[in-house]
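This document starts with one chain, in the form predicted on its own, laid out as structure tokens.
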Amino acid sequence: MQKRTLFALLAVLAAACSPAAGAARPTPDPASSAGRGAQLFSGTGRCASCHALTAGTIIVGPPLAGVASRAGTRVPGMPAEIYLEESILHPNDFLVPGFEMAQMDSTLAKSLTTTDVADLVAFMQTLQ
């Protein structure tokens, strides 16, 4: 009986930690640009330490669930890809309402390669 209780508890916890229904999280091919960006997001890029991928979850910075849909509407005339790239390289240029200037590391431009940035942008463009 204890095993059943433990498994039931684990199932409840897994469901609670999963994205909301209908908010499927992409699983890009690890060899693709988006896949490398996903790995960078949660690994050496440090992005996941501040940005959640679940809507409504705030760690430090704005959650990135749905960022692919919003990015193209944030600055009139600016394509989503450019907005995302600029937001990584110059985080204080386009602040999300409710978040303060200088919350995001502004030295990322020095530590990320152009390929890293392109991969992160490709990943974020999968976050519908």
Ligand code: HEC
Second form
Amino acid sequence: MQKRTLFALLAVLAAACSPAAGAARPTPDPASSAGRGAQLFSGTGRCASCHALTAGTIIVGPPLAGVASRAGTRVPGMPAEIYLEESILHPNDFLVPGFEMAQMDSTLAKSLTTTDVADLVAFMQTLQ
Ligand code: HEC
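Having seen the form predicted on its own, can you show the form predicted together with the named molecule?
Entire complex below, previous chain first.
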């Protein structure tokens, strides 16, 4: 059931997500880790101000559509989950080709709890 809701949501996201629609976007089951992550992602001044969820849309950073699928291929030997976590905690350790150092604020992580980071990773893992 929860998975079904998530898939329906992702279809809506894919169709309707644009930077302007960010605030109105529905989220996965808000009680789930991915649901909390989705809310954190769209929070004011957070991830969604730089990352679109639609392929091809660059705000400041790369769009995160499909990030779950490529996360495990970015750094040899580094599993997807760790890469996604590292992307938040140490954004400059690996730079996505075509993007510059220090654009993703490394102090951002300081405003997030360990649970917040885990929830954001859970959310990004739904972005197949
Ligand atoms: C000020 C703009 C900005 C904000 C805010 C921001 N990012 Fe980023 N992000 C970037 C840029 C630029 C890159 C590419 C350079 C790099 O790899 O550090 C990036 C890279 C990433 C990547 C790697 C994507 C890939 O394809 O490998 C992930 C994952 C990511 N960000 C997640 C997040 C999350 C989660 C948040 C919120 C907690 C966030 N970002 C907030 C600008 C931003």
